[in-house]
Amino acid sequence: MKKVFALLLALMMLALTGAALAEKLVVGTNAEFAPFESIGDDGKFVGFDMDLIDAIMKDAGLEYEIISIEFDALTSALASGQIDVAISAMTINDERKAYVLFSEPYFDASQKLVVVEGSPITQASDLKEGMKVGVQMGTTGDVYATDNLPVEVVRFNKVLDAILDMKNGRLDAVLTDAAPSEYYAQAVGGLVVLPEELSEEKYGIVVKLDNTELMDKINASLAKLKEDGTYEAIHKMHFAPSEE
């Protein structure tokens, strides 16, 4: 009876391990920064953040979900199990590396301001104290703004909101990612992006701090669609000429 009873636990164990195994990874992103994520008009996500774990998690051999939340909320999202990847042009530094594994670079990136045409502003120093800045909560444009410009920064939970805020008269200017910038400035309309580059920065993909299997699999994939091309594809796809 005993060994009945432990083949019958072995078996149990093994049905909840495979099960777990075949579980969906839970992909956290904020769907509100074209053109490296947001949703479609047929309500899928798009963008190359997306394309690009896509990729990765197909030639890891992972299946997924994407679920889309606020960006400052995705790193304590992982921590609590919420999300077990988190994929959302996340600028890779020292403050987030204390709670976060981050990936192997994938992008680089920097900071960039954008104004409404006619501004007198056409460059970092002629933002003077009693102007209003516009940034999206918990990037490293809200850091940078807070920490080196003399301006009142206002947060805002989406890009988007802050620029059409612009638009109306109530910003001075909008400090985000040089590739959003231009996605704005052309899709909006009326705006110019400063070519000065208040940053050097480079996005990673990042999962619970302890998580390096997940995190060896991600990398793996990652230098393989770089080499063979595949990554190469997508960049195109979204971006021309290649950055990497």
Given for the second form:
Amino acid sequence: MKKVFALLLALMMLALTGAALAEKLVVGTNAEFAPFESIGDDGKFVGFDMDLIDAIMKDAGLEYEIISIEFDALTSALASGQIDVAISAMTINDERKAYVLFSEPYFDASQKLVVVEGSPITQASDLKEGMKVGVQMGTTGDVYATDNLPVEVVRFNKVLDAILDMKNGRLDAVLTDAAPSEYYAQAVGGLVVLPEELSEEKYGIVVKLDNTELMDKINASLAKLKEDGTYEAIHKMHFAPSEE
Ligand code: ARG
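Switch over from the form predicted on its own to the form predicted in complex with ligand ARG, please.
Let us now look at the entire complex, which starts with that chain.
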């Protein structure tokens, strides 16, 4: 009898973990991009994207866990099945659409330059050959700087490392998304975000190219959260009214 019970218990546990494994979605991000995604003091993932995906998953009734990987590894992690979803302040563009399926846009963004206080650089056209601009590898800032600026582009895994290198005098400017520019410029101090907007971008959540079933759920929940005020409440928590 004992043996039967033990066997039953073992089978039940197997079934339970099997179900949990099958149902828990893995959400990938690059938690180096405040105020969208970063790791808080208590070691938890925090930021606008983290609150948004939590609300979406709750609304859709989906279990999930977050993992953080390099930004430029997110799309291949989706393709290989290492992650099911990515939310990472990822700009919707045609190049990426060839590899991943984007949700409806959830945030408007732009690229901005950060310089040290007192820098002679006040707009992109002040950047000349021989100067160095830091970017996060594989981002739209990387692509913009590579294609449009006459400078040497220096690529980093983290925006903060680029900002610190500039602060230490090794770079002339850093190019990244507007809100992280403001965030890290303030956190580090002695830096200025130039007002010029060098691009118009929109962020989307992504899934594997053929996972329309999951994307339909994400889009439906996103629409609902925009409708019922949840999106706005999350936005207010992370951005002052004047900021994007
Ligand atoms: N919006 C830019 C892009 O899509 C930068 C995103 C970087 N995100 C991050 N979590 N590091 O390329």
